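First comes one chain, alone, set out as structure tokens in the form predicted alone.
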Amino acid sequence: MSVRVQPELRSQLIQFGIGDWNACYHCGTCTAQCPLSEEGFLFPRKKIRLMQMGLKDELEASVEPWLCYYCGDCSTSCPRDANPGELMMSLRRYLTSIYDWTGLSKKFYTSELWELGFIIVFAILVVLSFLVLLPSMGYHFTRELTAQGGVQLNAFAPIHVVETFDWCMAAVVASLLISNILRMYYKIIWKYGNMKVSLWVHIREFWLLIFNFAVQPKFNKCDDKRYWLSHWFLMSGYTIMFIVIVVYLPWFQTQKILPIWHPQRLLGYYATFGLLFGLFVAIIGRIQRKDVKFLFSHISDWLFLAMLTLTAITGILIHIFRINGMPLATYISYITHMAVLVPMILIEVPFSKWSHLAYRPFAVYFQQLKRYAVPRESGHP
């Protein structure tokens, strides 16, 4: 297979936050220090070399950037301060845009105007839906409370309407993310290697995908176990909240004031704790900048943290105001919550940060498939 060098790759990668990789002179210290690098899948040095050589196709076929969990050991030990950990982070942004067939991921990562504009437009549409569309359908604010003294939330945000919108949004987001994952598979397993993997291997190794998504075990190989813990709480909290809101919304958005030990409230409290704990670690780390992995933050990192924080805070306020019989405060909090949540899901899940939750375990799965791959027979696709 011929190898095509593309010198324009450097200018493309710079747009995704990659700094001066020429500081790296390939001593190999980063690879030797990395607790996640292993035989057959070496990084960060190998990926930096591919970037320097302009080997775009080989980069697009790499799983290694997703196997990196940014422990920070490589950057700390680098004698040239080349910050290989941040290079891998930036490469993940680039690969996210490569998998995305719509081109929106590249727009969001390389243009603050595009991402902010998208957020503002969809936030306005959500607000208008509550202030104009729903009232035109006969749904209005009411100050009347339920028999338990709670706010009649479903009187102005009818559960069947919100649930229908939820499912439509979930279908769109899932379709985009799944199609991007298929492109990831095509580039990693199929396009750039003369290898094939049997269907049985695909089925047999699929458990790795589920296990790595649920447990995030590779994080635990990093010396700083707190990093794994905060990331796991953030991931599990958001995943539970996403499933509850999208799949079990009629159970979650209720006008009843349930006992504090009810499973619905316990799940909500855990999800809230997980989000706030993970956000606290990430935000404080970026403010203090004492740890190497928090030294450099892309604008997309801050927008993600800001939207997720607002989503968590407004969700807490909705709960407090609703059970304490404060209608106006509940409605304002709910509209604000949805105005942040909807654009965040539409941006982050298929195109940005939350898509990494899917790409990482799939990369581990594809890594295992490559271990069992065999050469294709000559003349066969």
Partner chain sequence: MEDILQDSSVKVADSLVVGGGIAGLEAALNLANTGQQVVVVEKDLSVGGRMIHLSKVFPTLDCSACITTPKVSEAARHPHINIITNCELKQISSDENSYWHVRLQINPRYVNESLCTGCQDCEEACPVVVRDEYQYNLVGRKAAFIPFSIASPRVAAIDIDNCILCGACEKACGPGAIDFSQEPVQTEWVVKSIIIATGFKLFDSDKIIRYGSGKFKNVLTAMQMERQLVPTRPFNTVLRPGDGKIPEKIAYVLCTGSRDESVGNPICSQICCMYSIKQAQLLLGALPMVDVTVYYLHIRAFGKGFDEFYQQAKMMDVNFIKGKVGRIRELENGDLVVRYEDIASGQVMEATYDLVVLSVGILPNMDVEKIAGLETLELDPFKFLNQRHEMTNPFKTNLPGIFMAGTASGPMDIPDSILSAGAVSALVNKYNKQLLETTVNSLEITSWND
Contents of the next structure:
Amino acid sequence: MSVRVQPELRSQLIQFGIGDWNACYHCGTCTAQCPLSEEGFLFPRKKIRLMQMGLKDELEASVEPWLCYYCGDCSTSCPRDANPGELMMSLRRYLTSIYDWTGLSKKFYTSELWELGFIIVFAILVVLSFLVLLPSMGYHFTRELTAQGGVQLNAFAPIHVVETFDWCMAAVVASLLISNILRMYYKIIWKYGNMKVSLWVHIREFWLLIFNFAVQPKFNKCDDKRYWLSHWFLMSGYTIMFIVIVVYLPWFQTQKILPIWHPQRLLGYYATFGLLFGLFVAIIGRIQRKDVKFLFSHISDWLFLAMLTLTAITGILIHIFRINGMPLATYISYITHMAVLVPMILIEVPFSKWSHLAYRPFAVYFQQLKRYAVPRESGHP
Amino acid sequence: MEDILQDSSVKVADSLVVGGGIAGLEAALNLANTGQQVVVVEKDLSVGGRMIHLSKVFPTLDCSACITTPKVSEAARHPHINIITNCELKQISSDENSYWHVRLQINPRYVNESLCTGCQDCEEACPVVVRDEYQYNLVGRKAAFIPFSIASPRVAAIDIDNCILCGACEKACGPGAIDFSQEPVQTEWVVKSIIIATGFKLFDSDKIIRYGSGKFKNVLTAMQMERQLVPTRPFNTVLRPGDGKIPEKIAYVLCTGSRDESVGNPICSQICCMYSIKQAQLLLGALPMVDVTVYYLHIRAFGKGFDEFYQQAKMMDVNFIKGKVGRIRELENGDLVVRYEDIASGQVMEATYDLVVLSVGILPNMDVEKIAGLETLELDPFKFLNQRHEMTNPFKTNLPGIFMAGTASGPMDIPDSILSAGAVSALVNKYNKQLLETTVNSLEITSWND
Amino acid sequence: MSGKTIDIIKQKIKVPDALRQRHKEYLALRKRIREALADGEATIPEIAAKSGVPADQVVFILMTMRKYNEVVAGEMNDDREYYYYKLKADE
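Please show me the structure of the same protein in the form predicted in complex with its partner chain, now that we have looked at it in the form predicted alone.
So here's everything in the complex, that chain up top.
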């Protein structure tokens, strides 16, 4: 296999993060003390080497960046201050942009204008659809509804319209994400190296994907165990929220206010708590900058946190206003909620930080496939 | 304790040397041999510095003490050299004639130096045992003690911080040299020039927590291993301090605290590669069955005969593995598992050793700039003394009349320290003579910016 | 200087309690090690097991005793891993 050396790789990568990666003198301290680095999948040093050598194809075929959970021990112990942990983070951003065939991911990661612009455009579209589109379809807004008395949430935001929109959005996001995962698979397994993985191995090891998605066991292998729990709460909270608002919206968004012990409310409260706890830990961490993992915050990190926090707060507000019978406040909160939620899902999940929800478990799955790969007899496909 | 006696008489010398290590003594001897009067001040109880505690020197494997002690005794007996131990510099200032006024405080050792015969009866009588700093804490010493067998002056001292005031030493002392009534004495010296030869500090390996230094009993610093290899070694053989086992597998971790931004010392200490290779060879001599592995980043064998010395170690079957140890963990039996990335094979490996030696690096001795009057002394980016210009104006500080010798200016090995002391003595000699001529008419010191 | 200068310094400084405590502890440990050696020579792990003093402290104290001629080293044990030590008085 021919190897193409691309020395411009470093200047491309530096757009995705901060680090003096050329300073590395290859002592191996980082790799030797990383509890997640394992035989056949060693990092960070080897990734730094690839970066320094400009071996773009090899880097793009790496699963290792997704196996790193950024405890930051490598960066604190690096004798050259080369910041290997941040390189792994930057590689995750870079790989996200590489898997994405639309090219939008790269724009979002390297240009604040693009990312903010997209968010604002989508937010405006959401607001407009409530103010213009729905009324034009015959759904009356605020005053008439308020005049009827009480919070008429399902009349204001008709459940079947919102549900249809939800499903459309989910379909768009899913197709983008799935196509990106296929590209990831192509780069990591299909294209790279003379190896073959049997269909049976694909099926047999699939549980790893589910397991890693649900539990993030690798995160808990870091020496610093503090963040696994808060991340798990955030993740599980959001997953529950996502499932109930997309799949079970008619069950979740009811006109009637159900008793407090009802699963609908309990699930909602758990998800809210999980979200807030995870967000609190992450935001405080990024403000305090005491841990290496929070030392270098990219704009995408802050935007993600800001949007998720706004979504959670507006969600809580909807709930409070609704049970207190405050229609206008409820509706305004609802519009704001949607105006943040929609761009967040459309931008963050397929193109930006949130895509790691798919790439991380898939990377573990692909890592396992690589372990069971057998050499291909006759060259490349 | 605070009644400090003032010695009213001001004493005069040509030069004052700060630090009685090999560089300071060499400079003092050179100057004294040209007829200059030199006073050497040493904060420790004995002169000899680091070198007097070493086993052999690289790459010749000459006995280190056998080179140091003749110089020490020559300096001690020299009619033009006045050595003052156990003393600290309090203040340095210059007068209108560009002479330096140095105020010293000689701390009490509670032993009358002229009466003490060095018989060690006090040491035998003393009931208190504390860690012996001259054996790098591997063994104990008494609170009344002779610092080490080849100390100069070979005079006892009382470690008053650890003394239980039982008076046993005083009773035991035949010549009646023990004197608890001693007080600190301050004196003032007027000199033309000062040579700072304060040497270096060793990196405190406890700062690298992942190596377990200070916690795991069988992780040693290289100086502790060095002491295990000298004739006056603490265990009379090489043993591991955790349980007295004779080690069979020993690992060296190079660049501990050197070339390491994470501990704030980005530069190479210049000696660790070679002293580790030396110790490896000596260990093979001391323990014929031992396996020694050296974990290195780059072996810097830059001096005359260094590479041959390195190759010789390889031929003696010392293992060299490229890769910095990432972590050390301790097993229940006291063995140590080092985890490293073997850079040559690209694999993360673990290996078990009886003993791990951390080849600690050299740090600047920051005590000098704390002396009143020396705050304006210029330092280089690594906090060693700044030379005006390494090529055109070496070994001169920014303050006229203040020179430097040895590792005060940066990491260097023993031959280079001695060389620098030789160079400095020539410069100082010239400076002292010139100052004598110029002070009569002019205060300009033209030679400083040569 | 004749007489007792120790009385002069006693008026100036006091021995810290922590120091006295450390000294006592040292003497107690040394006593236990001496007792462990009372029956004859032993290796450091044997002394540690007998006396209950942690092995690293046995090394430190025993080697200090060796330095001050209270203890002498003997032969290696059969595994050639440890030396035997015995009290000087045994000779």
